[in-house]
Every structure is written in C-alpha cells, then in structure tokens.
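One chain is shown next in structure tokens, namely the form predicted alone.
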Amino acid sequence: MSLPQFNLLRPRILEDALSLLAKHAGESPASTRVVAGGTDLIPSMRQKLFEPEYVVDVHHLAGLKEIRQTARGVEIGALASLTAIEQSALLRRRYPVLSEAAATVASPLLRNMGTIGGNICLDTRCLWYNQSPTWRKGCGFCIKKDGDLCHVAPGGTTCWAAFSGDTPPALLCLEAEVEIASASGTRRIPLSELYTGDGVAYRKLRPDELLTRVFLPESSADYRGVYRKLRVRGSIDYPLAGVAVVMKGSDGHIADARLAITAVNPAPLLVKGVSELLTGKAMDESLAAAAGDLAAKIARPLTTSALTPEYRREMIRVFAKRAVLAAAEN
C-alpha cells in the first residue's frame, strides 16, 4: 500500500516545531501529524488510517535524545530511542523495569528507530481498525475511523481499541511524569493523567502540543523491576497482555510494590491495592496469586485481537503472579 500525499516539514529546533504545529494543527487538527521514528505512523498512513496534509518530522530536534541524572531523578528526552532506553547503564541500574520493558518492543531494527515518546503516545489498536481500507469498508468501518459503530462493543458510544505500548506500564510503576510543550508554554503532568480510557481520543494531548520529556523521580529509583508480555511471536508483535512490577524489600519483607497492566484496556493502568496487599509481608505463592487476581479484576480485554478476551484476562492473572514472584527473588 502506498502512502498518501503530504507535505513534509523538518524543523531543527523545538521552537520551530511548536510554531509549525500551532500554525497547521490550528487550521484542522486532523491535517497534521508528528513523526519521530515512524514505526507506527507510517504503517498507519499506508493503511489510510491517517491522511494528513502536513507531517512534522521531529526526529532531529536538538536536545531531546539525552538520558541524564538530575538532583531529582532521571530526565529522558522524548526522542531517546528504545534501544537507548534498553541499553542505558543508568536506567538498567536504577530503573530496571523500564529497560526490560523497552527491550521487549518489536525487533532490534524497530527499537533503533522507535522513541520513548512515540511508545508513550502509541495509537490504540483493534482487529477492526488496523486493517486495509478495503477490509474496513467491507465491515462498514468502525467508530474509531469513518464509521459510527464499535464492533467490539456494539451499541456502545466508546471505542474499546486497546492501548498496547510496553513502556507506559513500567513508567506508571515508576510514578513518571511527562513534559508537554506548545507554542504557548509547557506543562508537566503525571503520566497517569495523560490517558483518557477512550480508544479514539486516548490521550490528553492537543494537536498543537508535543510530548518532550519524561521524568523519573528519585523516590522510584532502585526498585527491583520485572516486565512480562504475551504476544503471538517472540519479536515484532505488540503485547496482547503485559504486566510491569516494581518492588523494594526490607529484612525479608516487602517494603513497597506497584503493578501496572497494558494491552487489555483502552489505557495502561496502575493496579490499585497492590501496595497495600504486599507491603510488610513475606512473599509466597498465595500472596502472588492474590496480586494476580487484583490485576485480572481490572483487565477488560474485549475482541480487539485474534486471541480470546478470556485467555488474555487469564494471562494477565498468570503473568502478574509470575512477575511478582520474580521481582521478590531479584
């Protein structure tokens, strides 16, 4: 499938990129798209899911690829590649769950191109949406693109396409914050506030805004971390269920723990109650199973992929238990 025609804009500094977004996204929000690594946008454009008039290439913006220690934690530029996240000695030592999650994304070639900012802003996916125009036309299109019906939940007014990024659940466990910039200024919010839970308007990011940095607090450093992922093939595929866990121990007991899930809801979610369940206790099979039950309880996989919802929910339970046990052993 060929790409639609578009105008490619290549700013070299952030201010110019924000100015271009303010100008063209203001004319028509759907007319402008941002590309960094392009590993998700370009295939979607080939499928005619997006047909923008302008594509703003931010890959070469200065100052947004660094990973650096600060007095308050670690700052990561949104254009840092997933390979850089995977291989960073600083992140592997102090925030290992993020490096482990990044290492599972797609294949080495795609990790070389894909960015942490792109993975955070990854479009939601669905069996009815990520198809060719001919396929989608044959089923009458869907509520996310060109239609008015959600085939996943017929009669509903909300899109149930699943968010399938690997790094966001790890970042949620680390209580990460993100910086969002526009021509009118910058704002900084917890990552948990970026996502809406609606598969169409899945993030709180205006068309004239750009995610520019990720902040990992010092308070989340040095937690043991584990990421587990279900996918059909051992590389390339998006997760069909994903679980991230971070944990700290003290004198043979759990001092703190957090667990987040991905690919089974329209947004990545931090599982509530895990810290209260685990803190102060010694890990065993029954405790890990209870954490798995909490994760499965909030998982809402529907028919957005070839695997059944029941299987994906059960794998959230299994992976959560395994991840908690593995984190306790590290």
Partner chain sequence: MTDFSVIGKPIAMIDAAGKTTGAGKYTDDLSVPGMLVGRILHSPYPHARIKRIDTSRAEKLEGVVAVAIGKDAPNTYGILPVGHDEHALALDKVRYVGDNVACVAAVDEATADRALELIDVEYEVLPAYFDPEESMKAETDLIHDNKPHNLEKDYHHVFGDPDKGFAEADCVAEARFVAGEVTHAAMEPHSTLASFEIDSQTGKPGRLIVWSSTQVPYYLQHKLSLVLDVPMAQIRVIKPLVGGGFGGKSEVIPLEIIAAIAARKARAPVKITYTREEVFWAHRGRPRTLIDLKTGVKRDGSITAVKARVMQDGGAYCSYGVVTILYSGALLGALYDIPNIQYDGYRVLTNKPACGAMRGHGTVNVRFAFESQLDELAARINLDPAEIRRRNLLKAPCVTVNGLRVQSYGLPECIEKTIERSGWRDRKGKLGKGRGLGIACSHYVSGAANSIIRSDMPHSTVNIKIDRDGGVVVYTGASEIGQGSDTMTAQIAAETLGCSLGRIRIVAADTDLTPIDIGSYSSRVTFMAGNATLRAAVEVKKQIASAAARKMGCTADDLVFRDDLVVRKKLAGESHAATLVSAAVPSEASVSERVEGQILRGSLQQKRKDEGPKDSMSFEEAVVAAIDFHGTLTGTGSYAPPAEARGGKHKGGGVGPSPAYSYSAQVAEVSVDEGTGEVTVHKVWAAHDCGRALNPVSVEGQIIGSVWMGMGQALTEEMVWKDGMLMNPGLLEYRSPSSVESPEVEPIIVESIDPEGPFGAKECSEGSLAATIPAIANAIFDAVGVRMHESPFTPERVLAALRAKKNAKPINLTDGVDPTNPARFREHGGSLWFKGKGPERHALDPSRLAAPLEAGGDD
The other form holds:
Amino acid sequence: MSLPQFNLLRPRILEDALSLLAKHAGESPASTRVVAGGTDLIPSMRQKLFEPEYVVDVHHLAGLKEIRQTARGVEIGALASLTAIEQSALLRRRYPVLSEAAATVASPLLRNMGTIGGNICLDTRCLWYNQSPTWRKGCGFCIKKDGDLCHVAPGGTTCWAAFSGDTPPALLCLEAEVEIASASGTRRIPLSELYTGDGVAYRKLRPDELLTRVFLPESSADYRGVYRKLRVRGSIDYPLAGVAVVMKGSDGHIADARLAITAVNPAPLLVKGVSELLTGKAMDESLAAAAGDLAAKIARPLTTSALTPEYRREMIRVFAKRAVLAAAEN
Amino acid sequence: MTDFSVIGKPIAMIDAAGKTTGAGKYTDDLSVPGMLVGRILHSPYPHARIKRIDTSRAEKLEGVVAVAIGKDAPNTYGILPVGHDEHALALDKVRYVGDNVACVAAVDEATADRALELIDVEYEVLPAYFDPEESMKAETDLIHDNKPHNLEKDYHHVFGDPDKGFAEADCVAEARFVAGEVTHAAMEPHSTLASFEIDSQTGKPGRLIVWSSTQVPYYLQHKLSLVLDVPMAQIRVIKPLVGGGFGGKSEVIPLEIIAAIAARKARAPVKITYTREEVFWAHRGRPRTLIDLKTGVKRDGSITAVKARVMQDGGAYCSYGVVTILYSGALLGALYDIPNIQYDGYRVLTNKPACGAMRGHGTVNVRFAFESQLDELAARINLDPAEIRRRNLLKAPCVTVNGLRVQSYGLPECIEKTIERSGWRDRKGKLGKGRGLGIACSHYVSGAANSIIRSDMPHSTVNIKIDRDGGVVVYTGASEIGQGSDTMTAQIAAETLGCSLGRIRIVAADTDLTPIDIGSYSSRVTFMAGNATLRAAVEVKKQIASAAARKMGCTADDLVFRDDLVVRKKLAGESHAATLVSAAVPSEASVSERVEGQILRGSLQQKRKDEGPKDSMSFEEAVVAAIDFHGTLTGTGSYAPPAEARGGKHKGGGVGPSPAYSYSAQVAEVSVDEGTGEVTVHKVWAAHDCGRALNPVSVEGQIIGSVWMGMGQALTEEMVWKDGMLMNPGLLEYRSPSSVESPEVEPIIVESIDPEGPFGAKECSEGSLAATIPAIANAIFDAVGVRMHESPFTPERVLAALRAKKNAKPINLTDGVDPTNPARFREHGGSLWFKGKGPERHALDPSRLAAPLEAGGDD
Amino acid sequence: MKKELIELRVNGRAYELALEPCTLLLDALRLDLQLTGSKRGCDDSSCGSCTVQVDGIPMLSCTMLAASCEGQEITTIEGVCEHGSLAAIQKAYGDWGGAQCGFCTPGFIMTVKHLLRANPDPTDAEIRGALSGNLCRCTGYNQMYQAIKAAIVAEQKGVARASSPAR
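Could the form predicted in complex with the partner chain be given as well, to go with the form predicted alone?
Let's see the whole complex now, leading with the same chain.
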C-alpha cells in the first residue's frame, strides 16, 4: 500500500518547526501531520487514515532527545526513543515504572524508532478504524473517520476507540507534566489534562502545536513502580489492558500510592481514590482487591480490539490487584 | 546402520547463502523492462450482484495502461476438477468481502491505487451467509446456483459396524469440539509477474511467461491455459524462491491469473504483489470446523468405535474443500487400530474467503477433537493417557478398515521416546498447581496416492544430465518453498551417484526446462520426487558403471560409487577409510583443493591411460568414459504410487490413501495462570517418525516448525469475523507467535525405514502439527482440570472454563458459550463479539434499509 | 508530487536519488537501488522482514521516509557479507537451519548483528527478547538460537567453520 502524497518539511531546529506548523496548520486542521518515529503515523497514512498536505518531520530537531536531571526532577525530550527510556540508568533508578512501561511497548525494533512524545500522542485505536480504505468501505466507515456510524456502540454518537499507549499510565502515576510549544509560545500542563476522553479528538493539541518535553517531578522520584500489560503475544502487540502503579512505603505501611489504567478507555486514566484507599494501611490481599475493584469500575472497554470487553475489564481488576501487591513487595 | 556419505548428514540447504545474503530472488524482487504494477479492486460486500462496471474514469488517469475486468477472461477455474467455480475477476457476482472485481495496470503503485478509486461499480447487495449451519438452511440467494442449500459436498462413510462397536464399549464419550479458522501467514505475500514474449514468426504477442510464488507450477500452467484460452505449450511458469507456503500457495491464487490477464490487456509485463490484507482475502487456510465426536472404549482401553460428524465453514468457493472434508474422515484411520468408523462430513459454502489446504490438510481439527476425547476416556477408565494410546496400536504392515495401507509404523517408538525424554512417568500429575503435561499423537500422508487430476501420469519425473565437465544437473519440477526440496534432491542424486554434493546443480520448477511434478503439497516431495530422483540417478549410474567397468576390466556389479570415486568392490573398504578423512573437511575449505585435485586427476588420467585398466577411477574419468561410450549421459526417473496404496473403492475413497504415513507423538508442558487464564507452553517434546532422516537439520527444523505452528493455532491464532468482515487481516492482529512466547521444542527423530520411500524416507513437514494442539489441551487439563473443547485456548476462554468449573461469580467472558462445551458457533467466530443486534452494517445493506435504526445499548 | 533529490548513504556508498517525499525507505532500497534483500512482509509495521540498520540501530525500513534518512548511515543485508564471504552469523544461519524459506532471514540477520555488537554474550532470554520484533513462520525460532550461539563461538574463535553442526 502506497502512502498518500504530501510535502515533506524537514526542519532542523525547533523554531523552524514551529513556524512551519504555524504557517501550514492554519490552512486547515487536517492539512499537517507531525512525524517523529513514524511508528504510528506511517502505518496509518498507508491506510489513508491521514492524508495531510504537509508532513513535518521533527525527528532530527536538535536538543529534544535528552534525558536529564534538573533541580525540579527529570526532563525528557519528546524525541527520546522508547529504547532510551527503557535503558536510561537514571530513569530505571528513580522512576522505574516508566522504564518498565517503555520496555513493554510493541517490539524492540519499534522501540528503537518510536519516541516518548509519540507514545503520549498515540492515536486512539479500534478494529473498525485501523483498517484499509477498502475494508472501511465494506463496513460503511465509522464515526472516527469518513463515516457517521459507530460499530462498537451501535447507535452511539461518540467514539470509543481505545487509547493504547503504554507509557502514559506510568507518566500519570508520576504526575508528569508536558511542555507544548507553538510559534506563539510554550505552555506546560499536567499530562492528565492533555487527554479529552473522546475517541476522535482525543488530545488537546492544536495543529500548530508540538509536544516538546516531559517533566517528571522530583516529588514522584523513588517510588516503587509496576506496569502490567495484557497482550496475547509477548511482543509486538498493543496493550489490550494496562495498569501502572507507583507506591511509597514506610514501616510496613503505604505512605502514598497511585494507579493508572490504559487501553480500555479513549484516554489513559489515573484511578481516583487509590491513594485514599491505600495510604496508611498495610498491604494485604483484600486491600489489593479493593484497589482492583476501583480500577475496574472506571474501565469501559468496548469491542475495539481482540479479547472480549468483559475479559479486558476483568484483567484490569486482576492486574491492578497484582500490581499493587507487587509494588508493595518490591 | 547403513553407511551413507551424503544422506543422513546435517548439511546447510544448498540455497542457504542466497537467503542469508539477500541475494536470492523471490518473485517480488524481480523486474523486467517496461514492467507495470497491477493492483486489484476488491468487493466491499460479502454477497452482491454486479450490475455495472465503468472503468472509463480510471482508464483516463495519466499513467494507467489498462483496466481488466471479468469479461476479459470469463472462463471458470478451480484447483479441483469438480470445483471449477471461480472467475479470476468477478463476472456477475461477488461472494465475499475482498472478492476480485477489476485490475489496474499502471506505471507505479500509487497511480494504480488512485485509479482503483476511479472505477465505478454498481452493486445489488444480496443476503449473505456467514454461519455454516445457517447457510445450509438457505433456499434462495444461493452462493452458487448449482449448490442447493449452499452445500459444497457431503460424505457419509461407514466402515465396520459402529453400532455394534458402541454396544461393546464399556465407556463412551460424546462431545462437540469447535476449532477456529487459521491461515498460513507465510512471510512472503503472494506475487506474480506475467510477461508475453513477442513471437518472431507472427510479430505478435506469443508465449506467456509467468514468475510466481507458487507451490504448484504445473497446476498454474494448466489453469492459466484454461482461463486465458492459450495452449499449455505456450505458457512457461517459473517459480523463483518462495517465502513459505504451508498450503497457501498450493493452488492457483487469483492474482496469478489476473496478472496474466492484465499483461495481455496492457500489452506489457505486469507484476502484482498482494498487500498483507489481500493475502488474508486470498486465504485458503484451515476452515472453522465443528466436530461432533463420539468414541467408545473397552475397560482395557481398546477403542471399539468412532463416530464423527464434521462440518467445515468453507467460504465462498470450493478450493480444495472436497479433499479437506474427505481427509477429515479418512485420517481417522491409520493412526490407531479402530475397527468401526462412522463419518459424516459436510463442506458448507459461506460468504467469506475460500478455505483450502493448510499444513496438516483436513486432519488437524479432527485430531484435536479425537486426541482430547481419548484423553478424557483414559481419565474415565483410569488409564494413563500414554498407555491408552499404546493399547490401540496398529499391527503394521496392515490395511485399515477404511482401506489405508500402512507399511512402516514408528508410532510405538515415538510414544516411548517422548514419554522417556519428557520424564512422563515421574512428572505427570506431579508438577504442582497450575502446571501440567499432556500427550497426543498424530500422523500424515507422504503424498496423496491419487492425484487431484485423475490420470495415469507419474506424480513426479526427474531428468539428470551429466556432461564432460563432470557436473551433474538434476532437472526437477518439484517446488522448493523453504522446506528443503532442492537440497533433498541434490542429496539423493549425490548419494546415488557417489559424487560430492558440490557437483550437483538443481534446475527446478520451470515448466520449460523441468519435467512435470504436481507440486509441493500433501508432503509428497521427498517421497515422490525423491523416488523419481533416485530412479533417474540409478539409470545414469548404470550407464556410467557399464563404461567404467569396461575400462576397469570388471563387471558393473563389481563397482562402488562413493565420494567422487568409482572403485572396485574389493578395494572399496580400503579407499573408504581415506575418503572418510576427506569428508570431514568442511566444504568451504575444499575450493582450493578442488583445483589441485583437477590437476592431480589430470595427471592421473594420463598415467592411467599409460598403464591400462585400473582398480579405481575418478567420477569425472568415469563420466567421460561413459559419454565416450554412450554418446550422451542422461537419465530419467519417475514415480507413481503403486496400485496397492491407492485405497478403497468407496465414493471419496481416493483421498486419504498414501504410499506411506508419518507418525508423531508429543508431550507438552504448560502452566496456566488461574487468575487470568493465560497459558504458557514451556516445552514440547516431539518425536516424529519420518522414515529415514535424509538431512537431520532439516527434519528437525520441520518438526519444530510444525509443532510451533500448531502451538499458534492452539493459543493465539484465529481469523475473527463479523458479518463477513475479517476483523484481523494483518500480522499485527492475526497473532503469529513471536520468539518471546515460543517454547523450546525438542525434536526426536524416529526412523522406521519405509520399504518404498527413497532410502526409506517419509514425510516430516506436516504430521507433527496436529498432535500439538491436543497435547496442549490435554496438558491444560492436567494443570487445572478443565477440558477445552474450543480452539484457540485464548485466556478469556480458559478463564471462562475455570470460572465455570469453580462455580465462581459468573462473568460473561465468552458470549455465553462455554468453551468446554461449545454448543454453537459464536456469531463472531472468536475472541471478539457483539451483544444485541451487533454492529451497524453498510448504508446500502438491505438489512439496514429494511430495519430502521434502533437505539442500541452502548456496552 | 514533485520528486526531490535525496542523498542516501547505503552500505558505505553514497547515492543520489530523485524521490517523491512520500517514498518509504524500503521502496527506495528495493525499487531505486535494486537492493531487494530487505523484504516487505506486512503493511502494519509488525513483521520485521524489512529491518535495516540506521546508524547501527535496527529499524523498520517500511516505516520510515527515505528522505528522513538523509545524513544517516544505512546498512542493509547486502552490506553484511565480509570480504565476499558469509559473515559468521550468515554461515551459522545456513548450517543450523536458522533459515528455511529465507524471507524473514535478512531482517533477522540485521537484528542479530546489532544484538551481538551491543551484547556479545547474550543470555537465552536476551536473545529471545532481541528477536521478538521479527516474525518467522517456518522455524519456530529454535534453530535460530542454535545458529546465534554457534556464530558467537565462531566469532570468538575467529573462524566460521566452528559453527558446523556435528552429529
């Protein structure tokens, strides 16, 4: 399958990239796409899910690949590869949940290519959407692209395509912030505010904006962390459900804990009430089970991927329980 | 043990370097001057009448050379003579989402893709059938007008007296098994390059040359002739390297004919390479199968009767379907001694891509059911699962109740070896919570004794030509598809002629150059093409021997051919010691030695000329002597299965018989996570009786590969359908196992030397697959006590089974179907399903037009 | 779309190519440079048959724009042979049955070359993990592990010969 035709713009510095985006994104919202690692956009362009007039290749922008310690925590350039995140000694020591989550993304080859920024911005996925044009024509298209029907929630008017990134739940647990740059300036928002919960307009990122950096606060450092991913194969697969947990303990009691889920909703979600549930208590089976129930309660998987929604929700429950137990044991 | 110099040695495949350097050419790697790219327009509807096709807008696009449609080649074809129901491009009707409608030949892929969007097709959408049980109730809107009730074929066989058998049984088990649909997923997508030569006499397009990724060049030549109305002699089919077949390239695939039609219309060479999605639409894999199985055993474990009702969801065309449904019944026999068999098989048409032949053709799903049920019976009569298999062995040589002749039978040794290596006796049932061992057996044909085209022609013919340079050229129609066909041919020729492997050149699978071989399928190549090679080599050897004997002043019977020497027998032992030393020198070091050797031999030749008759000659000297004596040095061998091996006379009795059967026994060790239902296969011990292992590295590779593919079907692979839409037409969502979850497989070669196989060899590439699925199912039972009756054993199915067993809080993990007792096909086929009225259909779908939208639930 | 002049460095040589901006690296290699050793096996970046090394790191050439690779060093399977002979890993793949149909083999070799450079003495689990982005449909991977171990031994001894299976 050939790619649609487009103009390729290859800026070498951030300022140029932003001014190119400002120039072309104004023409129409769908007219530009940003490509970094390409692992999400290129297969999607093959399926004609995107047919932009301009593609801005940001992969070689200077200064956005570093992972470095700052006074306020750790700063990660959006172009750092997932392999770099996985192997970073600094992250493994201080923010292990992120390295663990990064290590489960797709396959080693795709991690060599894919970036942390790309994993955060990953398009939502659905079996009725991630298909060729001929295939999609066969089902009359869908609400996310070219059509007005939803095939997973018949009669529904919103899109339930699942956000399927592995690192965002870990980042949510770490209370990460992201820097978003445009020609008119930069803003910094908590990652949790990037996602909308809608399957189509799944992220709050204007076409002229670029996600440039990720910040992990010092206050989240040195938490024990666990990421559990449901997949059919041990490699390659996107998550069918995912749970990230961070935890801090003192004297056999939990001092703080956070839990986030992915791949079962149109956005990765921090599970509310987990800290309140666990803090100050000693870990045991029933406490862990209660955390699992909390997580399962907000999971709303639909038939967007392999394995039944009921099973995927149940695995959020089981994985959350196990992850909490494992984090407490670490 | 017989002492061979080439046979039985672990050698690299003769084409390995081309594969590891990237130099080897597969069809898509080829290009010819002026070549166009072809792309195919596919039907978006599962069942529709084509009312009108307008290609004019597409034809006007810059860069488009031709647009072909159905009426450019309206003849029907099909791989079976009884199943000529396909058009290369649809004529009046499309029968599945992905059916072929038109083909654009353009200067490049992007242009062809754009042109496809400009073809206007008006369809009248028809009611479609997706479930075989529903499909069989159809009275109107049949998929093919000449197939009432959408029934492709049904067979009803009774051997012995099943009712009496069941009456004699002490214990009878009866259950329904469902096996999901799986596909070959060979790494190379199908590709065909078609080009017409200009005829020097007429000045017009003449012969058609087709390079194609095929397992069956001869059948392709035949079907091209049929559809294009061109005499076979005017068609040349060449098979370049093939990137895996597993049956997916064992019949004529639409693109192979479409490329030729497009090339004819475009008056230029056209290459079509399928996208991965198109490979899934072309499919021809293993059908979704429903098996109602009843087995009776006596208290001592002996089987008294088996009754099987098998229904296959065959898709929209016949393909190999008639053969598949017959294999399912026929190979209930020839593994164990079963005195009474009743078989009812139904091959049903549905509006989905056609199913066909896939590794273990027809036998795999029934074997899963049978070996699972046998395990259950063993448990019920309190017998060890390995022991119940031992109590039902055939007493070979014999002919089974359904007419299959078994001559060599290594199953007892296979069972012994697997239980010994796996530590079965000490470890079974003692691995702790959630971990278990399971055993199962299987078998497969070494080629079909009856060819699909009824005729008396040999199934394989091989020519050998040797010239004065001492090089041996073997011409074989057999198709190397990665299984080692060319290497096997070279080994047999070298062993027989007593020459080094380096002398052998293989010219294969080119219909202009090589004699007919019916193809690489049903594991026939080693047995049949191997025998033909052996016979051709023996014939040439006779000619060399007679000339050499004259030179040496002895009789031909006195001569031994070995290691590039022709030696008188009394000296053979002596010279053998010397050649053993030289044989130990690795081949890469021998290049410089060969040059020295030639000089040496040259001087030896002169010396011998001077000295008169000798006790030994070099192979080259002997060859030159033979050519001087006979004029040329060629030999031909062919193979047709003997009449005794061709089976019973009953209707459908032609499928199942084989000159020899391979046997396999396996033990799988698995663990099951009781919280998630995830199954991990830790190790599989797989013993396979392949007759003689001609190349142990290759045999082991085939065993491991079969077991591994069986594991994929058991755990992760399934084609998932919704209303005729294939939900996972790609390698991301159709989950062929990665290295991480692939277990260690310990291959154990068992050599029951077959009396008719070449050097005693039999099949080794398919038979092991079928045992793996039930071995894993039985191991799951041993681990956690649930009996999976539906494959693949996805985590949700295993968890649902575990929950049902524990009477735990029910959650509907599998659409209300109990995977231990699957009463029906799930509408959605597999891991994916919808509650309520299901997904919205296309806006033009009559069912949607008829029924106004209801507000659906959102969960 | 108008073609642009791109300079690609492949296997140590520089090529100037006129390519459409949307040209994938795999297509540039196969169609423009006739380096057909890298294969296309899927369309969804899942199979690894097209694996090449970009600045020494194995990546999917079907998922990269050719123009984006300007200024980077690309190594394909055609650049693996040493002095016209098989590299140890290529020899071992042949000897141990690591390649059957051979279609996935170039991709695997590019992945394994990187593994052995980054980690000359990998554990079994590390080998499995490293290979897990490349799919093979023939071998079940087992014989590849044997080949990789044999190649490591051969590299250590400096001779490919040591990798011949002995039975």
